[in-house]
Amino acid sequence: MTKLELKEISMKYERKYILEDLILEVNHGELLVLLGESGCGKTSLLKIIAGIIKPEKGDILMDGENITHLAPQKRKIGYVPQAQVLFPHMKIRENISFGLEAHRFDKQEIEDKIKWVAELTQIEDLLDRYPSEISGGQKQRVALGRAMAIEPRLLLLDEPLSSIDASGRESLALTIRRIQKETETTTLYVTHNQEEARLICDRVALMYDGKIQQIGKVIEIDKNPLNLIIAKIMGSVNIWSIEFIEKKDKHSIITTPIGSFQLPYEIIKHKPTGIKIPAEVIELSFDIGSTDHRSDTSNFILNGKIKSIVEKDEETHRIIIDLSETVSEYIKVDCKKELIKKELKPNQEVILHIDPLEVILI
C-alpha cells in the first residue's frame, strides 16, 4: 500500500492556473474520488500525477519519496485514462501483455500476470478476441486488467464510466472497487459524477479552482458542505444561494431567489453563501380555500402547483412543486406514501409549510 502526497502543485495553461498551490494525500490503500465539474483540472493533476506532463511547481511524494522528475516508467503506476487505448491489432491477450514485456518480465510471469488480471476483471472468456470485437463496458475492463498487470503502487482512473451505458455503470463501478479492495491499491478516481462518489469512495475530495475545497466522506460533506458551490458538485437539491442578510431584533433576514424568511436566531459564527432545505422536512397541505394555514406564524409559508411525480422508493413520492411567487424556480418534497391522503395530479395547487430551524445554512 502507497501513501501518496501532493505538495503546492501548480499549472497554468494559456497563463491561467488550472491548478494552484494544490495540496492533497490519497492515505494507504483508500479509495478517494476527486469530484469537480468537467474543466476544473482533474485529468491534468493524473497525468502530472502519472509523469505525462510536468507540474510548473510543487511536489509530488509517494511513501515519501519525490517523484516530481521520475520518468513515468519508473514510478510504478497504472493510468487508466479516459478513453479506452487499446491497440486495434492485437488481441486482448497481447494488449495486457504488452505492459509486461515493457517492464521485461519473462514468459511464464506473463501467463501468471495474464491469467491473474483476467480473473480479477472477469475477463477470462475475452482473451483472444479483438478490441473491436468486444462493448465499451468490457473494453473498459481490459483497460483496468492491464494497468493492475503490473501490479502497481497506485491507481489512477479518469472518468472510467463516462464511455459506459447506464446498464453496465454500475455493475463496472462494483468491479473497480471489489478490486481495489481485495489488492489493497491506493487509488484516486477521478470523475464529475457525485453518484459514482457516493456508490465507491472512502472520501472524496471536491475541487474547483485549481484547488482541493473539502475533504472527507460523503455524508460528512453532505451534512456540512462548506459552501454552495460545493452543495452543487454533491448534488444537493433545493440548494438556493443568499442574496442578502439583515439582523433584526435578535433574528436574521435572508433574502434568496425564493423569497425572504425570518431565521429565529443572529447568524454569528460566519457568512453563509447559500440555504439547503431537505426534501424530507417540508410539509403539504392541498386545501387551497382554508385559511388554516394563515395562522401559522411559526413556518415559512409557500405557494406552488405540481410539476410531476415520481416514485422514489417503495416507501416515497419525491413531488417536484412550482413556485408560484418565483420564475423558473422549483423545490422538491419527499412525501411518505401513507401520510398522502388524496390522490395528487400535475398542476394541483399546494401549499408548503418549512419549519425555519430545518433550513441549513451553507
The other form holds:
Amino acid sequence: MTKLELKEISMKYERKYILEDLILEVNHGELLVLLGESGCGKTSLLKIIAGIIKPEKGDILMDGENITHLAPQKRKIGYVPQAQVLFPHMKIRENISFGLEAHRFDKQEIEDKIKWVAELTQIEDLLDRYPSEISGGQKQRVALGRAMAIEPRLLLLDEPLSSIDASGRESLALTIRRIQKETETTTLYVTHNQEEARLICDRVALMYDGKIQQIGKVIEIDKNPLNLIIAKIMGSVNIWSIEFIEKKDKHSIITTPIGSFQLPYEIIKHKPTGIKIPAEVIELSFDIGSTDHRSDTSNFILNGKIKSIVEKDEETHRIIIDLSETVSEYIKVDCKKELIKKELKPNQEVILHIDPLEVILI
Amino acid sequence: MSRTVRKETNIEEIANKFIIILAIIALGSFLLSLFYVPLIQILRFAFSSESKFTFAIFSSTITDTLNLKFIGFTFAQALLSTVICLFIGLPAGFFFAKYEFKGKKLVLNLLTIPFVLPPIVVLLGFIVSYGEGGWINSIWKGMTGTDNVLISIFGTFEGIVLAHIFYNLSVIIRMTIPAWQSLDLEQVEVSRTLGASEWKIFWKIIFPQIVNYLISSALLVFIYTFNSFAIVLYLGEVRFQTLEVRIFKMMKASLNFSGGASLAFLQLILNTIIIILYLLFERKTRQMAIGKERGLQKEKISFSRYNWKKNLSIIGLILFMLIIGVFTFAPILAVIIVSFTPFSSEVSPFFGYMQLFSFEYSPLLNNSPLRLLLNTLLFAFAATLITLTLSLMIVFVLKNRYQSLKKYQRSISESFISYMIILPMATSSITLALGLFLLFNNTSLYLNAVWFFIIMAHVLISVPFATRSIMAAYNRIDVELLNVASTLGASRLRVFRKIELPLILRGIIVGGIFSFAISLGEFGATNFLVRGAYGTLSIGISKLLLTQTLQLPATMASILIIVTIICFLAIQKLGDVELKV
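Could you please show the structure of the form predicted in complex with the partner chain, as a counterpart to the form predicted on its own just displayed?
Following is the full complex, with the preceding chain placed first.
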C-alpha cells in the first residue's frame, strides 16, 4: 500500500499550460477516479506519474519519497494505457513475463507469478495465444495482468473501459475493482465518463483547467458540486448558470437562461454560479385555462411544450419539455406514472411548478 | 535520496544522447565526404573558371542547341512513357483490386519482375525479343515473307518509350491497386440513390478518391524514366539522349567536365522538384488511406448466363491482362532461352555457362566472367551491410523517443539530418558517380581501389530505399508499447532488443534485400566509375551487348535474373513490396 502525493505539477503543451500547479493525494489502498473532459490533461498526468514524460515543475512523492526524477524503470508503477497495447510479437504468457524478466526474477518465480496473475485476471485459457487472437476485453485483462505482475506500488489505468463493448464493460469494471481490493493496490483511474466513476471508485477527483477542482465521495459531490462545470461533468440534469443576483431584504432574485426566480431567503454563502432543479421535484399541470395554480405565488411557474416522453423506470416517466419563453432551453421532469391521468402527446402545452425551496444553488 | 536518483536517470539519458551524437557524426561525415563535398565539386566545375565564379559555363551549356534538344527529349519521352503506363496500368490495377482468382499474387509478382531486374538485363531481353534479329521481327518476316521489320528499337523514339513502358508498367499497376481497393463504395451507392449518372459518379466521386494515387505513381514513373540511362545509352544511339546519357557522354567521350557538371546540376534541380512533389502526393495517399474500412468488394471471376455485357467486359479484361503478361514476360524468357541457344553450330548449348570459368573473353571484359560474378556479389554484400548500418542510424536519429517525448518537437540536428537525406534521393546515379569522380579521380585510392567508390555509390543509391523500409516498420510501432515496457522495468537496451528490434526486423530484412538487389544490377554509376578488373556482371553484359554472340551475355543476365527473382520472392514472403523511393 502506497500513498501518492502530487505537489504543484505543471506541464506545458505548445506554450499552453495543460497542468498548472496541480495538487492531488491518493490514499493508501484507495481507488481514486480522476474525472475530466477529453483533452483536459488527464492522460498527460498519468504519464508524468509513470515517468514517461517529465513535468515542467512540481514533485511526485510515493510514501514520502520523491520520485520525480526517477526513471520509469525504477518506479515500480503499473501503467495500463488507453489503447490496449500488448506486445504483438509475444504470446500472452511472454507479455506477462516481460516485466518479471526485466526485474530479474528466477524461472520458478516467473512461472508462479504468471499463474497467479492469470487467475487474478481470469485469463488462464489465453496464455499461449498471441494478442491478435483475443478480444478487446481480454486484451485489457492481459494489459492489467501484465501491469499487476510486477506487484506495482501504484496502478495507473487510462480509460480502461473506453474501447470495450457494452456487454464486457461492467464485468471488466468489477474485475478491476476486485483485483484492486484483493491486492490493496493504490490506484489512479482516469476517465471522462461519470457513470464509470460511479461504478467503481472510492473517491472521485474532478479536473479541469489544469487543476483538481474538487475531490470527495461521489454522493458528496452530487449533493454539493462546487460549481456549474463540476455539476456538468458529473452529469447532472437541469442545471443552468446564474447570470445575475439581486438581493432584497430576506429574499433574492436570481436571473438564469430560463427566467428569473425569487428565492425566499438571502444568499449568504459564497457567490453561487448556477442552479440545479432536481427532475423529481417539478410538478406539472395540463389545464392551461385553470387559474387556481396561477394564484399560487410561492411557486415558479414556467410554460412549456412536451418534446418527448421516455420511460425512466417501471414507475417513472421522464418528460422532456421545451421551455416556451426561451430559445433552445429544455427541462427534464420525472413524473410518477400513476399521477399521469391523461394521455400525454408531444407538442402538448404544459405548466411547470417549481418550489423555490427545492432549487439547489451550485 | 533525490540527488542519487537524479544521477541514475542522467546516466541513461547521457548514454542515449551519446549514441545519438555518435550516429549523427557518423552519418554526417559519410554524407559530407561522399555526397556533399563531391556535390560541391560538381558546382565548382559548373560555376567556376580559373577559381572565379562564373555563370557563363552553365548558361552556355544549357542554352546549347544540342543540349536543349536532349533536355526536350528527356522530358518528352518521360512524359509519353508515363502517360501510356497510366493508361495501361490503371485498368490492370483495377483488375487486380476487383477480381479474386487462384495464383493472383503470383501473377502480380511475375508482372513486377521487370521492374526489379537490372536495367542492362532488361535491355538485353528487349534486344533479343524486339531487336532487328529478335523474335518478334523474325516471326513477322516469316509471316510476311519480306525483309521489313515490324518494330525497330534502335535509334527510334518508340523503341525507347516501349522499353520504358516494359520496365515501369508494374509501378503503376502496383501503386493503383490500393487506390481501387480503398475506394469508398458507399459514396457511390449513395450517389446512385441521389440519381447521379455513372459518368458524373466517376468524375465527382471516384476520380477524386484515386487522383492522388494516380499522381504519385505517375510522378514515380516520371522520375525513373527521366533518369533512364542504360536503355537510352544503347537504344538511343546518337540521336536520342536523356540528360543522364548526355552527362555521361560529355564526361567520358568529350571530356567536357564543366559541361557535364552544369547539366548534372540542372538535372539535380529538376529531380529535387519532382521528388518533393512525389513525397507530397505520396503522403496524401497515406492520409487518404487512413480511416477507410469498406473498400471495393472483391469478386471471383465468373460468367453469368444472362449478362452478356458483363461477360464481354470480363473477357476483354482477361485478354488485356494476357497481352500485358506476354509483353512483360517474353523478354525475360527470351534471355534465358538465348543463354541455352548455341550461337554457332560448333558450340554447345552450355557454352555460356562454361565460358564463366574461362579467360577467353578477358581481353574484352578485363577479367573472367566468374570474377565478374564474384565482384558483383561481393559489392552487393558490402553495400548492403553499410546501407543497413547507415539506414538504422538514420531511423534512430529521426525516431529518438527520448527527445520527442520531452519537446514534442524535433531538435535541429534531427531536422537537419532528415533534410540531408532528401537530396541524395533526388540525385541520379550518374551524378553521384560524377561527384565522386571529380573529387577523387586523382587520388591513389581511386586509382588503386576503385571498388571502394563503386560500393559507396551503391550505398548512396540504396540508402533511401532501405531507410524508408525500416522507417515504415518503425512507424507502425505504437509508442505506448515502449512506454509500457519501460514502466515494467525494462532498460533502454532491453526495450530495443525485445520490442523495437523484433518489430522492425522485417523492415530491416526487406531493406537489406532491396539494397542487395539494387547493388546487384546497378549499371549507371558502376559503368561511370569502373576501372580495370573491378567490373560487375552488368558491365560485362554491356560490353558484350553489341557483339554477335549473345549467348554469353545472356548467360550472365540469366544469373542476374535468377538471383534477383530469389531476392524479390524473399521480400514478397516477408512483406509488401513497396516500389517507392
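The term rigid core refers to the maximal set of C-alpha atoms that superpose within 1.5 Å between the two forms. Numbering follows the first chain given and starts at 1. Here the structure is a predicted model, which is why all the values come from computation and not from measurement.
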property: Yes/no, Q348 Cα shift of 2 Å or more between these two forms with rigid core fixed; result: yes
property: Core-superposed C-alpha of E182 shifting 2 Å or more between these two forms; result: no
property: Rigid-core frame, C-alpha of K74, shift of 2 angstroms or more between these two forms; result: no
